[in-house]
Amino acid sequence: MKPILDVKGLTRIHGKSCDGCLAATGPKVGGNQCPHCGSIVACADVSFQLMEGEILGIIGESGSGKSTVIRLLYMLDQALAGGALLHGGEESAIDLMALNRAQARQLRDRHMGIVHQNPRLGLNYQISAGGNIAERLLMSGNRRYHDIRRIASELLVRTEVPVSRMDDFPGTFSGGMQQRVQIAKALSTRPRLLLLDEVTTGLDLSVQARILDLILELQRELGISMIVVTHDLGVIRLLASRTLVMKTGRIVESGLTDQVLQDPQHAYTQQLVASAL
């Protein structure tokens, strides 16, 4: 397998920032505030590769920076070091970390997708849920009527969302209805690579099983990338086949899933198998 995805050094600072906040936060010190000058250590060196059609999965505590690193790569944060390439397609591989606002936006419109745990970060409530599907499809490039509301019909269906619904607005659906709809949305430009920041958080156990069943079940017909984040070692051992754990800002342990959570090896990831049992 070829890798999608190449993260080198991914690092956010919030605050001004001194010489000495990485060397004076991290799992070592048990914090990821900088004594000198306040600023919180994000995150910080964060570096993996994501191949093509593999789950990955970044599993940690509240707070371990595991969504900052999904805002930095979908480009809605900016990163103070560090870079991610991504491959695949025609041209060669673009840094996301270089992009200009126009750029990132086009890349995201085009080639990438993201699930929030809030649909409202994810949908527009002020038009349907077809219109949301519509919306990406336009700023993708697809002008033609027909063809968005076929896709967005065929979408719709696939994700278990009634084709009766499609002009009902997202407010007026269940929660993990909602979450369907974001996913829909999402898949509408088959993107490379597709973003799950703790899209289960909140819902009935019940719905929780069809979404993560769904989200497999996409992945393995359409062959997508993904990264997801949760705190949830449950959807990690269902999802993914890799896992990094993060704590404080920092990678602390990574590797195949099974082995990470089967044996883990560094203290933190044995406390979080623990507290899981």
Given for the second form:
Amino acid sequence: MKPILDVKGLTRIHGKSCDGCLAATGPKVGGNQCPHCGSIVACADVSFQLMEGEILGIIGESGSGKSTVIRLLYMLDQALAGGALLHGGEESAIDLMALNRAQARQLRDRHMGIVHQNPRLGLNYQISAGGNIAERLLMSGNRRYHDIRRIASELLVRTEVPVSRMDDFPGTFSGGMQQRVQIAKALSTRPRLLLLDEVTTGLDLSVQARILDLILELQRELGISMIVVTHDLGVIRLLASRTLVMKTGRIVESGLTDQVLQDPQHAYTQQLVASAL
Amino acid sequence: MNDLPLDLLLRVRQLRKSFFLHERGLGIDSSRPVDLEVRAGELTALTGPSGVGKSSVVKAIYRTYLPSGGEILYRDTAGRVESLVTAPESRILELRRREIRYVTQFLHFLPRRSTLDIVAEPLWQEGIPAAEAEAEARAWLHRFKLPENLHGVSPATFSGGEKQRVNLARGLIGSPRLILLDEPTASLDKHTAAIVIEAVREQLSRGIGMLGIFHDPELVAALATTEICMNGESI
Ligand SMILES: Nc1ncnc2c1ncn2[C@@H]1O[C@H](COP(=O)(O)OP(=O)(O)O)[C@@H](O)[C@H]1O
Ligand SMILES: [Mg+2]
Ligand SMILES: [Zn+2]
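Could you drop in the structure for the form predicted in complex with the partner chain? We only have the form predicted alone so far.
Next comes the full complex, and the chain you just saw is listed first.
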């Protein structure tokens, strides 16, 4: 198995930051706010590899820095330190943290997809569901109207959104259906890397189940590499082959998912697992 | 260091497992140091009273538990010997897909999948085409006398006995190199026990090596070449 993504030392701090930020925060201290300068260490020294075709889970309580990692990888925010090498394709590996805005946009449009917990962050509510997918296809360089319409309807079928609703606005859809439109949009450019941030949080159980099934099918059929962020152990157990555990902006433990769940090493992971069972 | 006699698939030396419970500041030794070997085409039985740590040993070999000490050497299909204690996680995942199978007492299955898919899944992982995998899965379900009308539905609503037979079919199907069995045969009826014995023997004769924990001494007698009693020494 080859790595598709090599993440090293990813760090993001909100605020001015000082020399003492990293030492004065983290799991040992129990907080992510620097007592010297008041900055928030959203994530620090995050390192991991994602293998081709793998689903990697990131679990941790709210505020532990999971979404920060996802936003950094999707280049929505700037890292203070660290790198993330994206491998694969014809080109040599690209450091996502070293791209300018235009390069970042191009790479995102061609090779990456993201699904946010809140569909409002991922969808444009001023245009139709089909239009949302078309917009992304246009950005990735596809300009043929008929192709675009066909691909959009195929994706909606694939994600179980009634094609008859293709021209309706996302705001008129149920939460689960909006989420599936977001997934269809993310998939439209056949990304090498898909980032999923709490995509089932807050949905009804039966709706959650269908979205989780869809994610597994996509992995099996298309072999897309994914990072799945959640605070739900059940989602991790179902989807992820390996899991990272985050607390106060740091990775405190990582391992095969069954190992992390059955033989957790870190005090925090033990607590997390014990409280879920 | 990594030398393993050619006839061995797996050699475990002085393997220990202990847990540290942070909340209680407490260490627990789950198993005393154990030595065992598995040969291609043979079944090594792991026996001993309950609580002695048999399952912990099996889980440590499979990396569901992190070993606390000792050595686990494995010879893969290509003939390379590697340590299952230090192999990277990605390598362990690869071995789980292609070579090393772990079968527990209960059927763990993805929800909302047909029984046929659940039994065929290990074959997909081995890279066998879907149609062939389905035919093979069907044959194994027939072998374990699971009525045809149950093949297409999820085992979620099956009886304990039906689930157990699905579990055994999924556990024994295909061509892994090493199968770890943790009491998948608890309280089998006589008829199913006979089917299991025949199926295990057939898979052993194809060169698959097995390490098995069995409740029933009769199964040990019928299947094992070697017995490692975790209270005593090898027989
Ligand atoms: N724009 C921001 N300004 C200040 N602090 C922020 C900002 N965004 C996130 N944080 C803080 O960074 C930490 C990590 O947040 P986040 O990555 O959203 O966590 P998670 O996704 O694990 O819930 C939290 O303490 C959060 O309040
Ligand atoms: Mg979040
Ligand atoms: Zn500071």
